[in-house]
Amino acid sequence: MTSLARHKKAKALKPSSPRPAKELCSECGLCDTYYVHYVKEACAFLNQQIAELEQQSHSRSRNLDNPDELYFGVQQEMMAARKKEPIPGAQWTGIVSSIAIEMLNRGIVEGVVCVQNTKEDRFQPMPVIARTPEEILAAKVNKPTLSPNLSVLEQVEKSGMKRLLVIGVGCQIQALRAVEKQLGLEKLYVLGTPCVDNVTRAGLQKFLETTSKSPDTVVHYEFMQDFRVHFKHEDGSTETVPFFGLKTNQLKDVFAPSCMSCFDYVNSLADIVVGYMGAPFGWQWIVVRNERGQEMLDVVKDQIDTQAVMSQGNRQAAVQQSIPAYDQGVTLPMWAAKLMGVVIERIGPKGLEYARFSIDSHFTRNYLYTKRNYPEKLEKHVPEFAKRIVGQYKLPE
């Protein structure tokens, strides 16, 4: 029997069912199809394989040599950018909606793989194919919990559909690259977004109702290169905190186990990539990886500003004490947290070096927490760039 074959056979595991990577689980959808046949490959958490998905998605892997490769993947090009003229309600620009709807009026794809939500809750995930324009504002905002968005794979294959764009995050996207061969698709695009420290729905609300004045108000949220949460409210308003004002002490448990051992912070498999921490405040950070990313960039180029790239400041001493902070569970008073954050914003790192420092946080934080939690896995599930990276630190035990 062919692997085809067994794999349309297999059944999706039942939503109550354990999952194969147990509590690092990140919910990616894959266990929720017939695809579940590959999961002990294909799961990120099972089966680390950034560097040879990196050669079949791209046909190289990143130059770990190159500074700039090290840090943010294979890649033909940066920019930041921004749209000439936003998409209301999109949660910045809506240069990632643009993408999908150029894609999707132009013929060059039949369907977008995305991310709306549930009528009864504006943050609980529902993975979609959407077919129109309409289908796709829809997922205009981010979700900021774990989404199944391969859930719907099943029924890409189903459909008979034969060009496709997926938007996903970096746990999806490694999944949906190991069966990317058993779709059937004549063409895949993939548009990924950065993504780090998810939650579930009940960590999401602990979440802000730990750190926003109105937590049942909030329309989207974001951690921002001005070192403060913005947090958007239904009435147009923002309300912003400093990183170094969130009660550290009570969120330390609330980030998924998958979030706290990942280190594919910049979604390395994905043709293009589109955030916002590599650029200047009110811009999005673009990175090209291949040709399929240059082919989506080009379908919105005339809607869009673009600027280089740009970096400033050393941000080494400030990752090396944040550390032991967030080791301890430090939480500032809130006048001391703005005082730094206004002092951090002047002189701090902007541009690449912030996104250097955001990095170098979080993989610091999560090769810490594999290497108490999961100490067999550590050397295999730690990618070699993100060996690099956290080499350049002091760590305690």
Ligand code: FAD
The other form holds:
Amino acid sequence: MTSLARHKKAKALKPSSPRPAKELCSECGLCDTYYVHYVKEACAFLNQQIAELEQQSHSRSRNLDNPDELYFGVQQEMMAARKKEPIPGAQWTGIVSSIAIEMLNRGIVEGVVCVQNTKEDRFQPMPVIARTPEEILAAKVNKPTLSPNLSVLEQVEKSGMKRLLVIGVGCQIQALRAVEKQLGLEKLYVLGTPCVDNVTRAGLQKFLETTSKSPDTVVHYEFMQDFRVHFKHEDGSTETVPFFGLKTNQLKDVFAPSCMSCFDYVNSLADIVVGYMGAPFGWQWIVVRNERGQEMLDVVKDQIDTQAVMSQGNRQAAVQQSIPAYDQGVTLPMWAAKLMGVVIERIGPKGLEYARFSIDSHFTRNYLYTKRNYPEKLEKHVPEFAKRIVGQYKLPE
Ligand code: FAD
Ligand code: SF4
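Switch from the form predicted on its own, shown above, to the form predicted in complex with this ligand and output its structure.
Now the full complex is given, and it begins with the chain already shown.
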């Protein structure tokens, strides 16, 4: 345990001042605190160190010769799961919120770092340290924008809290792991979600306006395993748009540069990861990485149904074909996009193969983006596992 006085501090950066990672900054929040002192080592975009931090967090780095670990990281167990009684308004069935509530109710942790939204804007993130189940529930559902979750870290240390749960996406968790020993905690639990294609609040507006028929009434959206974006509106109605019908040419610049150069889709450093992409449609996907992750799963075991993960289809030809199509910003007419969506849903990859499809598509795109825009960073920034995944495909120059 490290005492408050022992670690070094620097003056937090002002909101308007440039970030050390410049345009690659994902606004993880570290630089809003005195832990900015550690930014050169801690920032996911200045110092990629996933293998070293896997060793620190899980006592080993992933086995690159094990196909499941190559793709999904260090693991003890993977499964599909869903809550027997889903939490209304959660992103999926609310497994993340339920774990956090149980951890707090049972006194295993004293607080939970999670992200609520501001009063004025349902998609504007507002990180908090929740100390009651109500405060955790108020953070349910994705705020699909860059969120400064680590901006509350100073408050953690000042509060004297010793047992903490942090919920976050990969770039936030990499920086958190890098400063973990400076937080003065006795126990840190990390509950991660996968994350890809995140946007600034302005970028989100552009995405909604380009893709949804009613951008102002969207309360929730997700890129689902049936190759469609599902928008849920205020009146409870659902709108679906096939992936292949997205206006790629207009959306090319919408994703944050940090997310276009990220290779930690599956949140390698969390103790447990809860997403959906490796599970059948309607189910969530859980990866337990270590004993702390198992402890978190155990507290909700009686609230969830589970089934073994499955895998079906072959993604590789579809990924290879999508590389030049995305690169050239090809947008299909809506009738063709719908038809393609129906065909690919019937015969396309499912379960873990869908997750591999999504990882391959994003890693090849991001590799090209990094190579073209930050050639000097490419070698060090791309982790070995991602180089192996990208190496299966033929990329344009
Ligand atoms: P809930 O119980 O609704 O809880 C959601 C939790 O997410 C809350 O605790 C909140 O604190 C946290 N949260 C919300 N917004 C953010 C944010 N911007 N940054 C950090 N934490 C946040 N899963 C996949 O399998 N594939 C994906 O491609 C994928 N992309 C994602 C992109 C983003 C930006 C986010 C935030 C999540 C993504 N996920 C993805 C995870 C997935 O959408 C669900 O969040 C996850 O399955 C948990 O669902 P739930 O119903 O259990 O969560
Ligand atoms: Fe700082 Fe985080 Fe931005 Fe890196 S990503 S510059 S650590 S706020």
